[in-house]
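The chain that follows stands alone, in the form predicted alone, written as structure tokens.
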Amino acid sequence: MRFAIFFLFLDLVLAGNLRMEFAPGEVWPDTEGRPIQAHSAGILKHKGTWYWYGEDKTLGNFNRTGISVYSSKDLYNWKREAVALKKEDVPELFQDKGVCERAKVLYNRRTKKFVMWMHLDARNYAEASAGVAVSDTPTGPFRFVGHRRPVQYDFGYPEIDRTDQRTKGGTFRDMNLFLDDDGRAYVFYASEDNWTMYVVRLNAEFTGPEEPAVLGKTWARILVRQMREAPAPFKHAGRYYLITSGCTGWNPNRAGYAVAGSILGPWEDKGDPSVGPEAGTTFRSQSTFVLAAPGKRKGSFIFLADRWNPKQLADSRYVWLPFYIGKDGRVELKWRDRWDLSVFGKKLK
């Protein structure tokens, strides 16, 4: 295995494709020199390898290809592995001009399955369902299990509701998964037609909500009526953090973050974590994931975001930025044209 990694490294050097730094907002080629197509990224580490899942926008908007997966040993250089979940693997309603987005994957140690959750929708965004798929390997192929809205709760439905939340449950759109230290898994998602964020504990298999669903015990309404999406949860020093964006379509907006002592809340709004030029648009990007910086001191994280290009979605870029949480517990994001993981060995300025 060591020889194989060495020769891969040598091949990348000779081909001029080896990367040793992050360049936010620039084209990010894979090990074959092709732009990475894995938007709305979700990262999973398994047995020393990172896997990056995301939407393949090569053919433009909607679900025309599926969810791709890349692998890496260093976070800089990514090899395209496969289309982990092909468009044909989900119901026809969600193919082609349908939606399959924000895919995230957890590994279930008990079942030894890789479990993928995603937002599935029709073109008019009225279906707003959670899709679930499983695989025996991190690169797939993932087998589609089904789709549903996880929680049915009367929050005061509007009289005219094109999403039919009274019958189907609260809408499920931008989402993320979180695995807690005790092995319990949760899904965060924009619900109530994006007005309120939900956090829901998953069952032992990670394939659905823990049932019966009990408000305040197995799930919670958080950021109520704040109209937030693109949730990126993480944990530090026993506290839970959640970075989100506003709801302005493809246009970037001001990020926000909240902190809680319990994953079900209450959550306290801490304001915008971004500082400096273009902070008001989160550096022209939208949150998708927060990754603990590997091998670095506690409190070291990487913020992952998408810089959408709605006129040419295949050319949407990735914005990865470092941040460190100190004793004050604050999250502060600053722009960097270039950086590498050694930044965490220095004092972030």
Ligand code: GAL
The other form holds:
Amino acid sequence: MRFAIFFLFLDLVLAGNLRMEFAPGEVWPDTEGRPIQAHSAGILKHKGTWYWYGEDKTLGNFNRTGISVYSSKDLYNWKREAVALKKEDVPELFQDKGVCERAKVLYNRRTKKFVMWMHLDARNYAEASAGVAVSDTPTGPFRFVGHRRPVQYDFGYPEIDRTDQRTKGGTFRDMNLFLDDDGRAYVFYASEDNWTMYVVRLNAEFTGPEEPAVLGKTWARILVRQMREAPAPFKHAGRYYLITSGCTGWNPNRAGYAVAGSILGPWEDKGDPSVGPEAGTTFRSQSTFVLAAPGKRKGSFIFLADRWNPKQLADSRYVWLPFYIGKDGRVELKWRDRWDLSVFGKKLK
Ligand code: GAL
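Can you now output the form predicted in complex with beta-D-galactopyranose (GAL)? The one shown was the form predicted alone.
Whole complex next, starting from this chain.
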């Protein structure tokens, strides 16, 4: 009898969409029971609620829908709120068969606006530009402000360059935003046609780079000529961390991470954070974000990644894994079939 009641409860939990754990790589339904469509996730916590932004790939690859937003109070159960930035709201070149990827959102306390940055591109990925949109509310609608390549710097332009960096500035592709404790914000992005990562401080409104851009003062070239992308920056114990992937399109590869005492560098390469089976492909996924685990010991984080399904991008899965940074400052990612936030209470290492 007791067992029967237990299984009935379990059934309810499952059927009623009430989730109490993470199941990396499995279908993750929203509170309506539909698979969450928010790939290349970026998370913003605002007034006790988490907002998850990402690419809605229901209709397949490219920008056929826009950037969706979901909300949650517990990180397990997500309610679909809206398409925060509709595909129609970006210039035509980036709609439908164009690219609108890796959107991330920060809240600007001074302007009281939510600011979204994203990678906008033509279908052939030669436009490689940063898009910015703003909103008064976290769920949008976001109003498109404009697009550009944030930094123009002569890094030794290649002779043949389909992205025309000599006249248009360094390319802008995989990206992330980072808000520092002092209220200053930064954008990390794969530039120089993905050869080198840039970290660029934003202006007071977070709507563009701080100007004038001065190398080493307002921005820096990091992970130089290393061909890294999918940057996931975070900070712990006064040090900056950056997890990245290699550049192999939708196919997974080995992750790497770097650490710095100052956000503009120097950044020290720390190698692959993943351990155990399938570490070499980051557990068949690609980094997108690192989130501080709520209410847990300092050093408790969640690694968010995408397990892309190139044959059916809408069915790409989410891989969320917990990690804890101890005294040695090392990041170690381990696979787990299922887990919940209580893992942080135990010795997680
Ligand atoms: C990856 C990138 C993704 C997407 C994909 C397209 O390298 O991280 O965001 O752009 O390429 O092939």
